[in-house]
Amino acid sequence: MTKIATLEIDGNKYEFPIIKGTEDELGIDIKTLRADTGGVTTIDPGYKNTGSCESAITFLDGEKGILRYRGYSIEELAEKADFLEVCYLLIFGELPTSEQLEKFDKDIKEESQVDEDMKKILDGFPKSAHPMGVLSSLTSALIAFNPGSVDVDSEEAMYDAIVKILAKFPVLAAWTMRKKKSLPLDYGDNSLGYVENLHKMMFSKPNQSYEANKIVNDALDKLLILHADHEQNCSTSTVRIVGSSHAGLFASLSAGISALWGPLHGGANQAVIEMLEAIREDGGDTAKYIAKAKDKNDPFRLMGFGHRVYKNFDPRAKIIKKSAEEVLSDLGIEDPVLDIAKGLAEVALKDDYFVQRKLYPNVDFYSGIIYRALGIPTDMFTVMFALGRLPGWIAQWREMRLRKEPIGRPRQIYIGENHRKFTAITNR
């Protein structure tokens, strides 16, 4: 029997049916509900409690501390499964066989030239540009070298798409930060894996040899995956929502980017990183933070503790803080802004203020200190993060395509003045 809940206006009551996902979410469905009303909408500013579609990719409890990738948990996910293997799941539903990844990875490497007109584009930025914001033009640009709109009926076509902008995007992250770095551009080596071919894409030396590192690629294969996708965020939705208007992948990508740019979003891992850095340069004395973090009238908050959605722990965090501790035991590095970030950790672990509240680290925390120990430019970390939400971004913008969901158009209450008339300029 369909579960009912019913909303009364000026004594009229309306009803409408309530929706229940698979991991027995509810959620009112009010499709209908100024057809019903004649004109009355909800106002729900950052759409905190509004559900904008219906989803089979990301599955997140907060309160529990949950966070699946097609129902598949994110822990056994990152300690069996390698990025490539993460990606296919999210944007094809299942994970791959052995014939399905070695195809796919095959055909990734072999779009993964760039354009060599595209150099032109990254020459024109200077090196003081932040990084996202050349990533997202790079990102826009690949339009024109791929003028033809995705035939998203077609599934030869949507898949050529897909593995064309996976191919792509590592590089043009990688000349990102090369060119910052003042770096030859380098376009890696198909015989590597699609990790260790990103790290030797921005880390090579045209006078040296390359060499892996197992310990550094695995943690980088971890941070991809834990950030391949995390439901109905800010940069997911602005894709959805952008993708909804049928503009193309790689146009509602770029979109995705800028909205993952901002402090209060991607932005996070860098602003952690910023402010480790302030507390050093301040004398380093972790103690008088912990106290200025306590101190209700201070307007001082610890970056990359707890998180606005996950109010037990981030699963995510638990994962990467175990790599980052053998990043840095295995490059043996002495970094006094990494030891002041060990320090707070601890006594956030410890202290009762901090667990009472559930402030714990989270997964920005953890990857600032590993894109630190790894010598990534502190701006070049959302561009780490951008690199792994790619697929989730993929996998949402096909799955709204393919279930043909309207374009996106929120409401408003208007609260402006009411009707006045025009007074001449001479009269004003």
The other form holds:
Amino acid sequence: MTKIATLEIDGNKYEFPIIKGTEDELGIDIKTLRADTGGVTTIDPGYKNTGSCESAITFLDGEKGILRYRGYSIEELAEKADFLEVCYLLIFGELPTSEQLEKFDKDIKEESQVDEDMKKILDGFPKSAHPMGVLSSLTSALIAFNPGSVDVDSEEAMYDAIVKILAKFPVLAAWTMRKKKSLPLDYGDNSLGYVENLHKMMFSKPNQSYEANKIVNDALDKLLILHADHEQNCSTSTVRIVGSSHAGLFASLSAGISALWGPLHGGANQAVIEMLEAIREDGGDTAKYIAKAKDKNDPFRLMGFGHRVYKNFDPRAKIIKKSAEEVLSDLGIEDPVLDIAKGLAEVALKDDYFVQRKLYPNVDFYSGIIYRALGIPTDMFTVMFALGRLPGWIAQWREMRLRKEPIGRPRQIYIGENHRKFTAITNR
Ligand code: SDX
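Here we have the form predicted alone; I need the corresponding form predicted together with s-citryldethia Coenzyme A.
Let's see the whole complex now, leading with the same chain.
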């Protein structure tokens, strides 16, 4: 029996069906609102209460701290799966058989060359360029070298574009980092696994053989899994809305990278480490920074804290915090910044300001500590987030196209001038 929502305006009643998801979430279907009411619309800045789509990819429960990809818990996937398996799961909906995974891996490896002329575009950037701006540009530039990735209406064309970007994106990310360090650019080694090859492309030295480190690669694999998707967040919504105009996959991803760059979103992992470093240089005075975060007149925010959906804890932050402790101890690294982070969290989690506003450490609060331990430069942290989120963006874009969702075009309430006559400049 479909539940009904009733809206009353000026004594007129309007009824709208309530849809129920597989996790019992309820949504008022207002598809006919403007037609039924003669043009009344809704207003919801930041879409805090608005669902943009029905999706079968990721389920979040912000109250219970639940995160599942295609029904599998993030805790199980982080422990038992590898990143390429999770890419397949998110994009195609099922964990792959070994044959399916083998073919997926092979198809990706066959596409891991990037047109050498792309290096000329990379050469155009100053070394001071932020890696996220470079990566967004290179992702868009890839279209010129892969014109078949634009009009992907058939599932086959979609699959080709998907394996292409999964193959080339890590190369572009590694090139972006190495260019800033004036290191030679290479394509890694197709005999290695997906994440191991990413690490090799980023860190191999031209004058010595590459030694894989299992602790490092396992930590990287787990971090990429934890960042792989997160339902309709800012950058994913960007990928979906750009893709809804039938712009190609690479163009949609390029827009998503730019959205992720912002410090309120994926850029927070870089901002967290910069904040922790500033606190360390300031003598570790966490009380001072907690006070700044609470001061309405101070623009300072406790980066890595708070979340639009999670109001008890971010399950990813729990896993990453434990992994940070393990990786630093396995690698024999003493990083005072981890102690500052833990001290800051301890104080904030007892402080009324944060408790009342349900602000807890999010995915970005501890991740930078692991990236640092793995030798990744701070300004590359959000690129690492993008590498993890790539399969989620792809899965969401593919679902939107396969479901033939309409072009995204929100409405507004106009608050500007009413109609007025033009005044000649001589009379102004
Ligand atoms: C990601 O959406 C996703 O799923 C994103 C993500 C993903 O995987 O895709 O999880 C990744 O983006 C994680 C978030 C990374 N951002 C940060 O860590 C930046 C710091 N956090 C905030 O700026 C903020 O918490 C947001 C942006 C994350 C969420 O903002 P909301 O939901 O819009 O909440 P809000 O800004 O309306 O804040 C509510 C109150 C306000 O105070 P009051 O006006 O009620 O007095 O909480 C305060 C805010 O000032 N507040 C903070 C704070 N975050 C919120 N105060 C101090 N420090 C903070 N970090």
